[in-house]
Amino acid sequence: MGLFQRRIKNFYGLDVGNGAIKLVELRQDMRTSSVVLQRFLIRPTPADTVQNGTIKNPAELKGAIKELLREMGARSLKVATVLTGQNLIVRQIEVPRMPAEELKKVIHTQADHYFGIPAEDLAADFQVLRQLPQNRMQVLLVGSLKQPIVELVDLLQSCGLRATRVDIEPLAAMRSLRWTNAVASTVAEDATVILDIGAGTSNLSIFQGDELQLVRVIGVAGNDFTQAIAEGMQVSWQEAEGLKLRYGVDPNSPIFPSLRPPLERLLRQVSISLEFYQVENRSQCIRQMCVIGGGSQLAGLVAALSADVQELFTRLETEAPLVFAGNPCTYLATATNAQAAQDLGPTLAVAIGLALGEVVASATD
């Protein structure tokens, strides 16, 4: 049989967020495990169709990913997908060891009391973390409202895409960087930040070696800046976004009047994440904190951010974790549009990782 196995197998990653829907294609050569970016297109979410991880405009939406569809030369694709800017509760628990349907029922009995969400309304998973002693284990759950990952992988399906997997954003991130050591390998006991700046929400996520710990979902986003500039200048959102993109966050520019509250608002809030995360955790060294998403592109951006961590770790009498940009399609193979691939790579970022869910699935297959 192994004569006839396929060679060359495509997977997809597709991630709708606020601001921009990205689809990927990584195509494996099975004979030798190698992966390569071979086409991604990214394209604007319609306006108002999707706002902190719910859709708000379906058809509107439909049409988007469709074209999309039509772009990539497929009628139906099966792909690995993610809703970004849903509110996601991460927990670890200690349980007794016991099997993994008992454990998916004894999550569906106590949802209220894990997640503070009723059964019928949660959608919900867990990874056993590690065996501990007397006979029982460490377990992460992630759990979520149900209602908008139903409406997306409907609306998929309606489009001709079959979701295999919905995969959360932290993870797919974190995969993604891992995979393509956009982000070091650290020991179990240091900390990695993945800050996501999107268009509507950022989404920071901690982890302690490979395992998740914390997720907070920003309401501070590239948006927001552009809205800050248009109204503090009395301009288009068009010509608010042109100068956003022109100037960034440099102190001297004459937007910059106008950027400094939400600059301001993102700083604190990564501050606090990062603060309370510290003194909880006072055994843990946070090592390093990468940067992906749109937003993270802005100018002067990652700057501000590494500053404003320098000053809060001084303060905790603690060494403060590098700060800098990420990005995967530095270190991926690239098949065409090597330089788009790089100039994009931070905002394809969890699509990519999501790609990559598929490819290690398969491997295990």
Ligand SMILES: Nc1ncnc2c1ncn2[C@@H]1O[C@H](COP(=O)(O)OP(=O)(O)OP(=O)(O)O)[C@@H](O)[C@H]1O
Second form
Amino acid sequence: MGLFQRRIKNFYGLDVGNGAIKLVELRQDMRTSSVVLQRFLIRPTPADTVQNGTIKNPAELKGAIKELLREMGARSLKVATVLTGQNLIVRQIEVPRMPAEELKKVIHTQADHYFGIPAEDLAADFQVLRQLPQNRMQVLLVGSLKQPIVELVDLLQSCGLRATRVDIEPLAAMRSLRWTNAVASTVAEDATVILDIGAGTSNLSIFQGDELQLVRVIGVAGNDFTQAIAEGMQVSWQEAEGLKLRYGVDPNSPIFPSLRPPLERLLRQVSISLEFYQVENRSQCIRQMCVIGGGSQLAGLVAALSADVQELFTRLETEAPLVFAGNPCTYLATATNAQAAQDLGPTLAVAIGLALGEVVASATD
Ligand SMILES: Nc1ncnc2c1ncn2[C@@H]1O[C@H](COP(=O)(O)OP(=O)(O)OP(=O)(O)O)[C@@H](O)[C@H]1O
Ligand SMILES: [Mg+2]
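Can you switch from the form predicted alone and show the form predicted together with the named molecule instead?
Let's see the whole complex now, leading with the same chain.
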């Protein structure tokens, strides 16, 4: 260890969602390696500035992010960030063993074949999963359209934020939940589902062991509930948000008739994804489904998901996974405001996973 090495290091994760902007500061004591949730900020995303990873109103969003930075007491920061709501293409391929640089070139030249996106429009990343016999290897490929990522990174740069990494939501979520033991590890054959119910979209991802297998973006989330209540009850958006938080999923509440259609759409889309995966992978057991995101805090929603999943697996004559709410803050040491962190843990999960990615990267520097 160098004589002047810093004893304390801060790491930042920024999650700019449809509904809320989340900025998390993790602090690591380099002597003990212990990590603490030092500070966090959650502020509403100005209406209609971000739509599923696409920036619609850069000037207004910039104002909100700069304000957040000011509240953190910083003029500039290095952050890991994420793009949610965009379709991700996840594939596993087998290729001859080759160095990373060479594999990058192969992916570039084969972009259309692997992702159906021309190389110039593609942002791709890969992870070597394992070495195979006969000098081959198995590789996880992740790709998406490049333009929204470039726009996000440029916007952050103009606010004084340097994006050290643009992660994908499923990996940030899983890192957050596994690292804090909010999600138990499984044997390599078993699958874990993470469902992040946000404001604009719900992201469902399935992992076999720790390996990402499938990602689905479901176009039903918190905003759809609010919108349905506003229309059904003939109230403003703000009033509808208030009613949503007050009643949750209660079949006897006055908002239930309005809430029911989007709720059923969400349950159905989750069921379709799980059934598709289970039927395609009959030998695998889906052990657990962990639900995060602000939208998951709708009272009664996790129980409704659990009942629906139970029904599906009874029909499939397979043991049903355990469905539970995921909260990284239950297990993460917190410098201040432990109760608020605990209450907001499901919303902060992705931002915490982003900052943890920086902790991990720093340890391997
Ligand atoms: N207690 C609660 N009950 C019901 N809904 C809630 C509660 N708390 C937050 N929400 C909802 O959570 C949503 C915001 O969650 P989150 O911050 O995870 O979304 P986001 O990341 O901004 O959206 P996206 O991931 O789609 O970009 C809003 O729709 C909000 O109404
Ligand atoms: Mg989100």
